[in-house]
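Only one chain comes next, encoded as structure tokens, the form predicted alone.
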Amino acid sequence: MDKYDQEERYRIRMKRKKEVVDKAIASADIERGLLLVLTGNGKGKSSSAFGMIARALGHGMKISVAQFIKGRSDTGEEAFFRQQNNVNWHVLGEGFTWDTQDLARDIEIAKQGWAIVKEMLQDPSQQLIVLDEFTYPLKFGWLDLATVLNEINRRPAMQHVIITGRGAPEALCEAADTVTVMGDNKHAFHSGVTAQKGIDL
């Protein structure tokens, strides 16, 4: 096959592909707020959500972040996004459960955090809400999943919600518009490498 034939076959293949893509784009004409779930054992769930915050800021959107479980306030993403005028950042946890070791306290903190989130979900000015590590209070039964889904379903029509964390309940995934499951093929931590600034913190 000479170079001309190869280039012509490529052009024809790409033309067909463009027709398929253009048709799919044209048929996607619904515009509404999305519920996205980022789950799985792999690294990058929160980082993906924070990437979408940056994207939303580029469009001038207003964003609220609610971090469950995590209690630290020295991460790079928080240090950066707290400086942005359109971001409200809430740390609603007191540390991972193996650190706190106080079930009653963990449940109470989760309920207090949920009260704040309910206000976010009722505020149409908040165009993107990130509920970081929110799968854990749901998975552990600290919050009633049906109640949470009901509040999410009642949110303003164009409000987007992103939920991160391992072990997302099946009902949450079924209710979501987009579910991404991140796999853990290899992680530096398992080789004894501590969390690194700019990568993990």
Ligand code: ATP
Contents of the next structure:
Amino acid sequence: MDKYDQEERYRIRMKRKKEVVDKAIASADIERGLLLVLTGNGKGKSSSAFGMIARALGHGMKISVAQFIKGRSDTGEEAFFRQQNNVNWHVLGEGFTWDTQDLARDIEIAKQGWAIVKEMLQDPSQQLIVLDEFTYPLKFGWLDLATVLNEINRRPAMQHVIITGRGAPEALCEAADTVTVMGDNKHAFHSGVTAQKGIDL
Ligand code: ATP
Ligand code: MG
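Let me have the form predicted together with ligand ATP next, following on from the form predicted alone.
Starting with the chain above, the whole complex follows.
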């Protein structure tokens, strides 16, 4: 095959591809608030949610964040997003469960956190709600999943909700519009590298 044939075949293939893609884009014309679940054992769940916060900020949107289980207080995202007028940043947990070792206290904190989240989900001025590490109180049964799903379903029509954390319950994934499962193929921590600024915190 000479060079001309090759280029011509490429052009025709790309033209067909573009037609298929354009058709798919044209048929996806619904505008509504989405529920996204970012789960799995691999790195990238919370940082993906923070990336969407940056996008939303770029569009002048108002964002509420609730961090349910807080590993540390020195993260770059917290320092940066707390400076943004359009971001309300709430920290609801005081540490991982294996740090506190106090079940009754963890359940109480989760319940207090849920009361704050419920208000966010009823406030149409908040266009994006990020519930970071929210899968844990759900998977441990500290919060009633049916109640949570009911409140999420009743939220303002254009409000987006992102939930991160490992082990997302099946019913939550079923309710979601977009579910991404991060795969743990490799992580530097297992080679003895400690959490790095800008990458892990
Ligand atoms: P990130 O905040 O970096 O997007 P994540 O939200 O997917 O990570 P978490 O389970 O919330 O992951 O854990 C947060 C911290 O643990 C981060 O410092 C992250 O780099 C690290 N981490 C995430 N996944 C793994 C893994 N599979 N092995 C070891 N450490 C991990
Ligand atoms: Mg996380």
